[in-house]
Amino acid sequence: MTVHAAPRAHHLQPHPPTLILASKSPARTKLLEEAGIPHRVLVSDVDEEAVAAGHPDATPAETALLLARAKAEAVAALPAATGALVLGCDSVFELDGQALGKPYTAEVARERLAAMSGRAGVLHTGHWLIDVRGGHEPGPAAGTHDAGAAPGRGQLASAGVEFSEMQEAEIGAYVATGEPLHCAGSFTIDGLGGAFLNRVDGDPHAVVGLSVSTLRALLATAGVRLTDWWAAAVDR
């Protein structure tokens, strides 16, 4: 009698949830793509200045988390977010205890860069994850002074940034490119601004605007492994 071996079963990995990034930042999208995490972008209409003004006693680190939370909550409330995980991120640069967000104007950018020249500060990036899947109850918030007031989990990633001396002409040329106008602290690490950075102490991804290791930890609280997306890609 011939005995035939049973065919080997092919175990498909569970299909990971959809991740929605509540940010239009190309740098954050690129980080997710490079980390092998497919996602959709759904931009919130949060007034960042109004959110910050509404919490005048918040530290720069708390402000970063508050802004990330506001973005995530605004997008999670949209019908298009149903059944997904929503990630909000925002960055705030701290210099001399003051929170420096996006400068928006060339004049402000020049003033900030001149003040930062040859000095060091801290870049705080807040992450807020909301689980909008049915049957999944989000856990308590973390890392903010009014934690627990809304569904979701928050976590902060910070890194020290040391700048080289910048000449006035260099600052003017950098501002003229337009790059620093819409960046927290008026600089980037992954663009032209990287030319003025001496060192980074901490997760460099946090300076770009999204710490992948922090996201991994937040996903775990929702019962999702970052590697699930990698496995799903292999199964395809």
Contents of the next structure:
2 protein chains.
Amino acid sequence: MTVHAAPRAHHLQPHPPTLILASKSPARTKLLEEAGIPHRVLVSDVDEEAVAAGHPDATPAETALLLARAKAEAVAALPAATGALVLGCDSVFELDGQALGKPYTAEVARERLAAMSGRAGVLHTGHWLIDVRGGHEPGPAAGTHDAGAAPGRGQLASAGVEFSEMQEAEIGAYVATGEPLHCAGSFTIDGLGGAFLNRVDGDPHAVVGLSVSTLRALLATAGVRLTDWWAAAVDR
Amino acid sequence: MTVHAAPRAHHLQPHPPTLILASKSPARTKLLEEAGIPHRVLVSDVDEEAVAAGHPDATPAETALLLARAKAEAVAALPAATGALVLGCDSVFELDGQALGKPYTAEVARERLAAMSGRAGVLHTGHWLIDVRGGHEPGPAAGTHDAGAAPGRGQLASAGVEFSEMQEAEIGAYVATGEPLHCAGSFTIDGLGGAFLNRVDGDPHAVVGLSVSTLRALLATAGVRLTDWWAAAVDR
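Having seen the form predicted alone, the form predicted in complex with a further copy of the same chain:
Full assembly next; the chain just shown is listed first.
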């Protein structure tokens, strides 16, 4: 019951909970910082291939949510997460129905960018929030429960992304900067790749890797108002 | 002729021109920096009300382009702009067919945000690029020529913006941060306002105030390849 009573007291003197981002993506940290949401980063190893292998029929969108959940659950199980809210995120880029991860090599990045030139794909970002403010449940890890029993909730944010036509020399120059090699889908809109972005249909922050409005909705289901972090900062 | 021959030499050893941003908006400077486009900021006073008064029937979209052009022409006329490319930008937010500028006061910001809650508007950003690499034309300022004779070119980027439903307390918290008071349309998606952004239909950078892909297209008409700036940075 104290958990439910707390938000009312927060309204007068905001004292929002600690948020842990279960992702080491600098782009996500930057997004949260720019959105005025204090947080710390804590990651735990997740065997992403094993998670994907466990769901061979998952669509790219479902895979993004599954991986976001796996990351959040791995961190929520750590003693250091006690008393906090844990957010896991994962992004998958879909082109022609295929999920495209990070290209890693210049050759793969060049091929993919050539395939994306003048066309549109979809960036799916899964979000999974686990409330560990009440401490850890006794017994096995959350992954062994079914979705209803898991101490968390998820939401997907997908956005269409339309690319400009890119000349071969432009693709070469982009790959030479190194930026696309370690981005899902071989591009990022919050860096150099913005030059080739014609339009987005959806939340552009989902394309960067974390939809702030989706986080706001997830927090609300946990009785937390995102704006309380702003109010706490103003009061300081 | 030398102007046309230059880009070929640049391809091997990129030596892109100097870009001057004729706007003191920190959001635009940040966008250019993140997009890897070196530039300097130079502004000149433009009587925006006089420009708008000179075109009483202009739509919000037309107004954005007119003001972008006025800013670019005022700076291009300065001796310090000789040898550079000058980019002017201006953003106008349209809701229900009305152009909404900066609210300036908390009361106006609160009213406007309440009107935007759960609804959609359009952010228009005008871009105007003037090539002063050949020096200044003799005679009167560019504004006295007709559009065809002006030594510049313009392009508009418009994007639909759909807002989440905002509670009164959330609007109050947002206004209390001060962020919306000095933003066209009383919000920004690259800061705290991202929490209330459901979706964008168009280039999200146009919403922030400068569409990088639009700049890329304008530069191409001036024989300049945007990616040459990246290549020059990689070579250093």
